[in-house]
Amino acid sequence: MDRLTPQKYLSLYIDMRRMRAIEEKATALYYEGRTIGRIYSGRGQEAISVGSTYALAADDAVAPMNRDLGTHLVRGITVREIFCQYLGRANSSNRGKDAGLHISSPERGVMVNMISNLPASLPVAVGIALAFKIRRELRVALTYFGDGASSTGASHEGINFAAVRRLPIVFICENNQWALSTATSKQFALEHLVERAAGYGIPGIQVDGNDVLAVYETTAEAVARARGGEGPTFIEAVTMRMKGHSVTDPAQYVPQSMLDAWEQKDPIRRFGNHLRQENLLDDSLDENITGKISAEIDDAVAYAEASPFLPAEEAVTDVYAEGIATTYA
């Protein structure tokens, strides 16, 4: 496993900061009526997508979900691209026909658009891993799914197939305590979701999802296993969804005491404190980082707002619908 350099430590911190700042700006734009569609916040979960993506090689494949903006940033998706997507411009990933993180970039290893029916991207990532194995390429796929999505057929079938075929893939379950408004205690009887790994016959590791270094190291070990032909790993990253399911959800069902407790474990603050202890961060550098991120976001919003919408006559291009034939007795 590659060790992180001091510069990489700072890069982890900067990408987590960028992720949060982008989502905060996108939420503000939503309330001003300037975005198309809802915003899904990964606040409190930044360490998972950022830390895990740093563990991948450049030609590995990743299939992120709706709270994995950090994955896009680490993979080189620009802030301009992200805001063109949020604002529904014609130069966005899907030409203004969808919003959110429905962004793919195969040339940068983001192989699968986030699919709204979670975790429909999981079996697709398994297919990519199968292709890697058939072609004898030393490449690894990585995908994410939530605690709620872990109970779906797509999740079980995908993980089981990958386990049977010993495919080079890493599964990261982002256990953020809530499947929309359903608490984990009402979803399954297991004490820890990672216990499901034994049922598939693959290694399972639980990690503190708010510790970016722990996420990186755990994922790097799983990636090395997969690349070495040892098959998949199930990682349960324990974290907390600090906002509602989407920007439209006030999440009044979440106990305030729970939010207060998890706020003390904020991944960005924790890692910032660690960097300060290691003399890699001080107030001056932190202010400089804040300023650069703010300027980058301002530039991206201005660029997106100056970009054109898709012409009306092209609204139905590249859109497909499957007809369903119904017969009545």
Second form
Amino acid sequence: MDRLTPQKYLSLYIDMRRMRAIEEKATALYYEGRTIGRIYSGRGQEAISVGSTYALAADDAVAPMNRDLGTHLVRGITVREIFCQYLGRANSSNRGKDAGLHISSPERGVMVNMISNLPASLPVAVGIALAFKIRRELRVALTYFGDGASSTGASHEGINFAAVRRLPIVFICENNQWALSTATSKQFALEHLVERAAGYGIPGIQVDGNDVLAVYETTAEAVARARGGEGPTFIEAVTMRMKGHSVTDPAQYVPQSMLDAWEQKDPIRRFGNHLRQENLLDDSLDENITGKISAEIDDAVAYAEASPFLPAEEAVTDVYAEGIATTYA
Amino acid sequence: MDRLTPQKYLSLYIDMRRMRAIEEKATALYYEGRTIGRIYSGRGQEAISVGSTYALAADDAVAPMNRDLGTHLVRGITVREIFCQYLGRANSSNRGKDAGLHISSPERGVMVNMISNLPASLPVAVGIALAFKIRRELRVALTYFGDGASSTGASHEGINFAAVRRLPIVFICENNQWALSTATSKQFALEHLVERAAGYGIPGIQVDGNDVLAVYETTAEAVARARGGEGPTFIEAVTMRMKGHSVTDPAQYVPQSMLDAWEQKDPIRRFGNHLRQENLLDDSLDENITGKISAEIDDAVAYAEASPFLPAEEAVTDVYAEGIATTYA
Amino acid sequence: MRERSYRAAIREALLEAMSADERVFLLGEDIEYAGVYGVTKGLVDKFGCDRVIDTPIAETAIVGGAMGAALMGLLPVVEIQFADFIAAAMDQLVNMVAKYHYRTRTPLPLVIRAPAGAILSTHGSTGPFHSQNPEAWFAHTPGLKVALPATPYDAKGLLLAAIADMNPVLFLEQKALYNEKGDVPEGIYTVPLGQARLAREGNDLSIITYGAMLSPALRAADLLDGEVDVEVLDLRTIVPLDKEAVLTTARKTGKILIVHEATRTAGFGAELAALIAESAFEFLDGPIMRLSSPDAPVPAAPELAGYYLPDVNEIVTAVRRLSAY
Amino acid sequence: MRERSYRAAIREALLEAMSADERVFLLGEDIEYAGVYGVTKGLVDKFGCDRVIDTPIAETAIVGGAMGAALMGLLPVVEIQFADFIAAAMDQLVNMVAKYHYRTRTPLPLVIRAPAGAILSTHGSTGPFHSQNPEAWFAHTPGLKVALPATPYDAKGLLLAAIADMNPVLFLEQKALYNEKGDVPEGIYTVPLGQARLAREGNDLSIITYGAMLSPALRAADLLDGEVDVEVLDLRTIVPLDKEAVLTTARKTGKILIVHEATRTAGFGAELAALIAESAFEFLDGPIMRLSSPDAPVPAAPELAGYYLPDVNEIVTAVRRLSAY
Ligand SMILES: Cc1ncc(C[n+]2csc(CCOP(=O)(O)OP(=O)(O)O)c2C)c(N)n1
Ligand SMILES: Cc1ncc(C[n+]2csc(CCOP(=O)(O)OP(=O)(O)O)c2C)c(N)n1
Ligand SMILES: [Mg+2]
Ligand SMILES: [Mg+2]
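So the form predicted on its own is up there; where is the form predicted together with another copy of the chain?
Every component of the complex follows; first up is the chain already shown.
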């Protein structure tokens, strides 16, 4: 496993900042009636998708969920692409046929275009790892799922199958304490969800999901293990969903004290402070970053708004693919 | 928990003997073309269903699987009823509409009529336990599933839900080393399947599935825990499927050495020897038992063969129930 | 006249059923809080968490669990958060639940509520995974009943009938209608499963429909007033199907337009067309036409969704085409 | 003429496809050993356990896993042990797999093989959970293709076409046909998805069918020789549907009997009837009739199953009734 050089610290920080700023902008656009679908915010969880995705090599594969905007940014999905998606334009990942952060980009390793049904990407990511293993490629798959999604049969079947075949995959469970209005105490009878890993015979590691370096390092170790043929790892990244389930959810069921306590652990502020201590960040650089991000977002929103929608008749196209997959030649 | 009195030992022994003899007869009838559907034998696993079901109180509920003939016998399903079912007669549990050991008898606490799809009874048994808990009844549900069925999403969802709500239920996983042709090494990456229990936050106990007293005692402890409000227990009963998956499966994929080794641990012979040591059984009593069982079976087969089939037109009846469930009065 | 929304009518049915019969209880994700569409709001305060039970995200455990409770004499009402997610409980539902009475003659009174269909707003539609109309799968699954109420009155009365029914009933709430208002009597009343309602009498042509498409069908009929005299039949339940009502209107007008929001191929409209083509053939004065969503997932963006979903204008056009035949 | 069984034809297709293209691999329960119907027997010896992969009992992981492999450029052929168990993978199949190309324009070449339909023997039928014909669910799921080969020739050719197709294809092997023999050429050939086959020409009446019902339909037609001149159309795939062939035979004879083994209500026969009632109405000389299993689960006992399953005699009776119209 490579340790991150301090030089790279700044890009982690910037990507977390970008993630938050993009989601804030998208939320504002939602209220203006300008987005397609709802916004699902990963506020407070930025360290997870950003930190973990940094641990992947260029030709690894990742299957992010809807609070994993950081994954897209780290893999090089542009802010323009993201706003085109939020605005449902013809040039977006789903071309307006689907909404939300259902973005994929095979050429940049964002291999699975998530769907709403939970956690449908997980078994697919397992299949990607299976392909790597079949072809003896030293590549790794990474996927995410929620504390709530851990209760589904699909998560069980996928993780168990990966464990049995020792597939090169890393499962990150983002335990953000809530699944919509449901607290984790109603989701599982465990003190720590990571205890489930032992039930699959794979290593389980709990990590502070608000500590981007810890997330990076934990993931990098798991990725190295997967690449080394040692099979899957189950990482529980403990964090907190700081907003409602979606932009329409006031989340009154979340105790304010809980939000207050977690606000203290904000991953961006925390890492910012660390960078300042290390003399990698100061006010002027931070303002500079803020400015760059906001320019990037302004550009992207303008670009997206200038982008056309798909013509209405395309509502019924592309249900099937054309061409043939093999000539058996 | 009640310890079994030695006086009751004999009935455990007799029920195991009955189970084996009934299955042998059913297998013979299959080859004569006289049964409906295939026979799935629990040979070698008799201690599990017999021993565990003895641990239930009269108004507890049980959801057996197709190798759990012992459960039916212990709950008082008659041998006549069993052969009527094997022969698909109108007076059987499924009246010929379904086959195999898909028997239920609500009044005797065999609450779920299993289906082939694995392990569909498990979530239903969880629902039974939920009803007990909702109504604050001190009753317990018991269900079985295979090493193979442990890989399904349905088993995960059911066990986890029961764990979360601390429902009064006992899950017995009959690890008979095989799921059709699939060895456990291809089913899970655990040394012992019981390790999965910890992943649900419930007690897991491994028991020698060929030791009927051990099965009884382990189950009785779990039942007591459930009745005491302490929630579910996951029991792994380690055993061996001594026949093919069904009567049509020669099971050439099973190493002969494995069968030979397990033959030494035959649960009936083993318990018989124990009874002899305790002076509860001798040759003449054993012969007497053999005679009684074979008379019981002969009677049952004759009875079943004399029983009519359902009239053909009833193929399309009873798809829906009549009547109303509540008048809201 | 006591006006209530479709949502309120459903909540009222739950509340009155739970008050009248303590065996009735609710099981589902996030239903303590209110449910995504707020239908179960406040019920936990009245009935406690033993009767309004939040579950993990586990549709198979929910449906199987409800069945177990039904076997023990309770009357479970399940909420699946969106009809799209019923697929995650498919095996329990079609194999265990639907076939149970046939195999054992043990009744399974059990209701599965789920919001179905698309909503179109300024944010586009509810998209491919929160808009589906899977009723045809379940109409093709013997052992299940399927209700799709089109009005607040029916929503309450059909739900009360479904809870009182001895069989598993899939109750597909039309999410586009949650805010629609209509006459809803206080107290318990039932609308029998299997009785269609003649929503509008007419002589020239029949629209057969159900669920969210009733209201555009009626609007289309009004728009065509004086031009084509349109009869509109609201099926209310597709299983049991009121075949008599379908055949009666077919025999009366001889021209049939079937309208539903679900996709076309092998949708329930096909069954209606087949029934009529087999049993009212002699009375037909023209081809049996179907209007539905096209054979594609439900797109999200507004223009795509507008194009995709059947609406009043398309119904008007179809009626004109058929009546000109 | 090279005779092979339907089972052998399928195995040959797998073997030849795997030999010709190393991206093709198999995934499923117990397929190393042979599979329950012996279709994959011996393939692991030839191709090794990296290309014939036994899985845990986990239909959702199997279908999802196959999709992931397809995304990486492999060509997975999944075996679901019985079509009845596809329900356990429903969510992956209808929501993730079926809608993927529409949402992303990423092709998903992926075949799901599953034995469907009942077998009747001295031991009764294969019963409620090993006999089902779920094709209509999937015909109502845009994004999937559905093949139901009726002959050994088509079994091989359609499977090779399915593997070469860029879309997810549900390949429903008709388990009643596994031992049926027929002409099967050596080497790779494909039968295009979406091309029906006129299995018998006739002028008086058309039977439209597919899968296991083709053979009783042909026998019925032979029995009626001289009395009614029956045309028999074998659809081979229901998605894509060869609408031209359906409408051509409908226009030609004007009398249509649709036959399938699946249950009646909202079965695929309804779609065929609806298509004809809409697009060949003027040519009809009588009601469109459907013959199918009744709306009930598949019973196990021999007499029940005999009564339940459609057979030659019922087809003959139905043809006579319709031709007398
Ligand atoms: C199979 C399925 N059931 C229900 C839902 C509805 N639903 C959407 S998100 C959600 C909560 C998810 O919680 P979690 O997995 O913890 O992810 P988080 O939203 O906290 O990131 C639920 C219940 C769904 N999408 N899929
Ligand atoms: C959902 C589902 N998938 C596949 C099958 C086919 N099948 C029937 S039994 C069996 C093996 C079961 O193994 P296990 O659970 O260990 O039970 P055992 O037969 O050993 O008692 C399989 C794969 C099934 N019945 N249900
Ligand atoms: Mg969560
Ligand atoms: Mg086993």
